[in-house]
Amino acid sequence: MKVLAIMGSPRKNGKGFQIVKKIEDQLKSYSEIDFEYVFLKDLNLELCRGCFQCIVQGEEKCPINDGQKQLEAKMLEANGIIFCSPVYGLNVSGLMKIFIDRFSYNGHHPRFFKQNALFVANTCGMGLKGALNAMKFIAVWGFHVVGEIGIKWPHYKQSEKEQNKNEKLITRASEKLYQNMIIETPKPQTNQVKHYCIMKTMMRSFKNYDKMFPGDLRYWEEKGWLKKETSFFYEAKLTLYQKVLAFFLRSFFRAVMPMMAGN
């Protein structure tokens, strides 16, 4: 199995990086593992420019050439990603939000439903809330994800009783991380199944959405998505509830969708 641990931080040896080769050490504890890190630093990815081609015409008109490309390649090749920012600003670090702008195409086209995915967050005093809220927009990319831990490590000397917790919580997360990852398809999160239903609701009933989007379109199309018989981003199957719910969403959106594009 092969997991990749996206940095976010601007220090190779901080505390994120602490708390994730703690994970690091736990999931090998279990298994043989192939784990990779990739700091954002070192990419220097540009700043995403707005011009809405990723979406419009497909991410392949993004005009950008730089590592975007060979990361994303990284991440689909994995079992496991682990998305780790330290706070901010009481947000994510600049270097996680320009990735998490980059690829956010990927909520139009989703891609990686083979991964798992664990959030990790790390602050000296406030801003976990934040900063967890902002990267778990990245689970509408298809990510079946298995947690988010937020580690509050201060620079002062940490009480046994503060690391004992921390460490609770980073033993938790591993295993719930590797637990998953030995399951060959997930089962569908209720969340993903809100995110199909909407877009696949929305490109059937929004007018002109052909003309608006045509990569979105082609790239639903050529994954088969939008027939009538399919019911979710993979073969699975779901809960009595989620059905009730793709049913009420559809049915909402359906309505609402019309009166959106002034038909």
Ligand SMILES: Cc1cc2nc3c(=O)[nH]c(=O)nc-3n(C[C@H](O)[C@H](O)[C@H](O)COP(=O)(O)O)c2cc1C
Second form
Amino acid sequence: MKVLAIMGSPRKNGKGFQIVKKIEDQLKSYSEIDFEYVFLKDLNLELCRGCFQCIVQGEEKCPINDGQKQLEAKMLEANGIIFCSPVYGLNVSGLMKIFIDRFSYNGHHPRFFKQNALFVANTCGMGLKGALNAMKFIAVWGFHVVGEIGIKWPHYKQSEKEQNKNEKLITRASEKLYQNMIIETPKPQTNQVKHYCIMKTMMRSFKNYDKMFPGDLRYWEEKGWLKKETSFFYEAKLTLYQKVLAFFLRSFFRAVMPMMAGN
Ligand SMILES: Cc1cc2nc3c(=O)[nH]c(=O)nc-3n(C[C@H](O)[C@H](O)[C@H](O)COP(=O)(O)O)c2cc1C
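Counterpart to the form predicted alone, namely the form predicted together with the ligand:
In what comes next, the whole complex appears, and the chain from above leads the way.
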């Protein structure tokens, strides 16, 4: 089993690293785990130039040639990915934000269906919610989300109560990540079902979608996701609740989207 930790702090031995190290140690106490840290600081991902070509035409049209594609390939080989960012200005760090921007096309062209995601934010005081919300958006790249943890760890001394609370959060999240990684195909999550239904209905209902986002149509057609009989990104059983929700979402968006698109 392979776990990748994508580290958004410029400090390699900071609090975020110490938190993820605890997760690593716990995972390794369960089983043999190939655990790798990717420090975004070392990767020097370039800033997104905003041409929008990756989303509109397809990711192969990105004009930047740095380590982004190699990182994507590495992520696809992992069973679990931990995304860890310190809180900077009540949000994620700049390094993490650049990473999110450069992988944003995955929201339109999702691919990380075999990967379990755990989001970790750490702060010395405030802003955990903002950082976790920014990172949780990564879920639309296809991930099965196993959890999120926000760790308050002051730069001065941490109280014993705070320390115990943090240890519990870390232990629980590690257990959950491990339990999900040993399942071969993750069960569809309701947010993934929503994402699938909304995108598919949009593509099938918008008259000019082929002109708006030709890259999306090509990608989804290649995957077979636009076929009437396909109900999810991969072969899986939806729960009754998810089937009913999918039915209502399809009906609602089929009625509303043509109006939005001016069809
Ligand atoms: C540029 C910068 C901005 C920060 N912004 C906040 C903030 O908005 N709220 C907060 O409570 N802590 C803030 N902090 C403190 C960090 O969140 C805290 O030190 C964190 O533990 C650093 O993580 P690391 O050790 O993994 O690098 C900021 C730190 C830096 C360097």
